[in-house]
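To begin, one chain is listed below as structure tokens, in the form predicted on its own.
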Amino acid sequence: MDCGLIGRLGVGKTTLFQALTAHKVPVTPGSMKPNMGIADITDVRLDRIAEFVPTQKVIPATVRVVDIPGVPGGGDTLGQVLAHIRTVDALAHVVRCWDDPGLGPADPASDIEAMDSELLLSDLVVVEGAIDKASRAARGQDVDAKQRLAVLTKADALLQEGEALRSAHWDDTEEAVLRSYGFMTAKPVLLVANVSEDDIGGRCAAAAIVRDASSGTSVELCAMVESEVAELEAADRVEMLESMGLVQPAIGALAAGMNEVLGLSTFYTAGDKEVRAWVIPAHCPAPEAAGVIHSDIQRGFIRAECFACDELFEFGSEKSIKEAGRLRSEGKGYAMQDGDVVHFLFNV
């Protein structure tokens, strides 16, 4: 899954992006180019998960983070940016919550208006013409076109109505129709609202006000606080943390956030050699979730032993959820459920 940081000039994308890869990618400041790097998604169940498995190594999940160019004012540049956007699957829409003297105060209501209109825009320029292309192929016997023509006629009245394409239902062929165009405004959004460090709980009125625009998940946080703690060793991050009040980087409410609205969720593996997170589809059929370790597991699928992540902080080991008679055996149409800590037996 590729996640697209977008927002406004100035705003703090790269900055919270290095927070993201740790530093770990070279960023060219003022590029047109977007920066790309692969981010860990800090979970504190897994670190929990491995003080009760000892293991060898703790490897979390990860996602690619595309940190995209600030969204400008228009012209050659904004359509630069645009398609960009259009290649990622999810997005995180950060939104500036501070005053800044040489960009003014933070006026988060404006700039997610600016940017859900760009968008908006942008995907009524490729509705229109898609649209024109449809009509034609299904003037003859072309049933595909004439699905796709469906599609983007029911797109087309969304957008001339000013909604975004996400906001309404679509079954797995229409989404798979929409895919395939790019559409901005069926992409998940993560609202962030980017505070300063003298507030890094969020409770100032702009972050109040990225919080209500959302749709019932944003995420608060400084990212130059959370690029501070990610170049840290780890006693030094911890230090920092707790000096600050905090308990962890707000980087796992990140990854948390985006999980919930791109409707995924995280299984876990442990055992002596790794403790490992997996993240799926959230429901995902246990032997789909098994062909992301690996296909041959999916292939050869015979049943998952699990019991929830929770259980083992309760009972404290594998061996004591066996005797309390909660380690479930699951079969093929087990739909797995976020936080599992499985096991599957296979045969190939």
Ligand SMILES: Nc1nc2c(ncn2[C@@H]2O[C@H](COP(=O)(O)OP(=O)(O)OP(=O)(O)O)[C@@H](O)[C@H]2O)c(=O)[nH]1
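In this text, the rigid core denotes the largest set of C-alpha atoms whose superposition between the two forms falls within 1.5 Å. It should be emphasised that the depicted structure is a prediction, and the values quoted were computed from it without experimental measurement. Residue numbers count along the first chain shown, from 1. What changes on going to the form predicted together with the named molecule:
- Superposition on the rigid core between these two forms places the CA atom of Ala130 2 Å or more away from its counterpart.
- In the core-superposed comparison between these two forms, Ala114 has its Cα shifted by less than 2 Å.
- With a cut-off of 2 Å and the rigid core superposed, Asp171 has a Cα displacement that reaches or exceeds the cut-off between these two forms.
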Second form
Amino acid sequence: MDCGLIGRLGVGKTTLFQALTAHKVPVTPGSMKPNMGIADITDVRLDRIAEFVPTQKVIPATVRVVDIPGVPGGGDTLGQVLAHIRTVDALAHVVRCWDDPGLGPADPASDIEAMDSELLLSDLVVVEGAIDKASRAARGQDVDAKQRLAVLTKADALLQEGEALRSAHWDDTEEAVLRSYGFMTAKPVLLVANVSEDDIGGRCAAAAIVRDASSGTSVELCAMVESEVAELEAADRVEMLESMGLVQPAIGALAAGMNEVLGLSTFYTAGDKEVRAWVIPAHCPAPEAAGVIHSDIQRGFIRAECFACDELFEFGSEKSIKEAGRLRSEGKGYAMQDGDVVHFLFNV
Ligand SMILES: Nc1nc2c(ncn2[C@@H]2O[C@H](COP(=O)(O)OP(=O)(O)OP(=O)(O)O)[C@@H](O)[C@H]2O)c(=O)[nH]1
Ligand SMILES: [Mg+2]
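Please give the other form, namely the form predicted together with the named molecule, since only the form predicted on its own has been shown so far.
Every chain and every other molecule in the complex is listed next, the one we just looked at coming first.
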């Protein structure tokens, strides 16, 4: 999964990027190029599974994070900068919730609105260019162009009304067309309230505004503190987080929020070679989940032997789960549940 960090000038995007990628990617201050990096998704359940299943390696799921520079005043330059993240799957919109001596008091409502209209404007520019092109192509017998033109016209009407494209219903074909143009307002978005180091829990009024502006899922974090935490050794990291009343670092919270806005969930495989987390569409059929590991396992799928990770924490081992009659054997029609630990049986 690819996640783009967006937000107004100086709201802490790069600071958050460095926290998420544990300072592994060198960043150039003042550059107009996006920063890109892979972040390991910290996962409390994964670590806990590895405590119960002795293994050689623990492999977290990952997310690619793209940090784009803020642009003073937005406009054309912002449009060019946004072009760098038209291919991401989802957006994390970072909102400043601390009062900054240079930038002034926090004003999340106006910042969110300003960013949203920039995204809308940049989509409008793209849609209008695309309509020109598609209408020329649609004059001939180009069925594909006609279909594209219909989708673009519907998109144009929404954007003219000031509506984000994600607010409308689109069927699969229409969605594929939208994706091919990389419309920003069609992408799922997670609001991230970047709170001050004195307000880690996000109790300030600004953070409440961000929560209310979200459609249910938002995240609060302090990018600066998270960036410091990410610089520590793993052992010290846990202690520092606990001292601040946090259960997981920013990447864990952000990934959980992303999964929610994207409708994704996590399952695990656990054996003596590796204990590993996998991200799948929530409730997808078992063979599709198997396909995320390897297409052969999907093709030759026989059944899935599984249990919930909470059962592992309760019974202590797979053997005890089996003895208690709780090891399930699921077939092709099984809808995967978040937190399942699975062995796929297959034959190719
Ligand atoms: N007090 C406080 N300052 C922060 C926090 N997060 C970031 N900052 C500061 O805000 C300034 C800008 O942070 P950046 O991470 O560069 O912000 P940005 O969004 O990448 O900025 P542009 O790329 O220029 O748009 C830096 O001086 C950070 O130290 C925070 O949580 N609290
Ligand atoms: Mg930056």
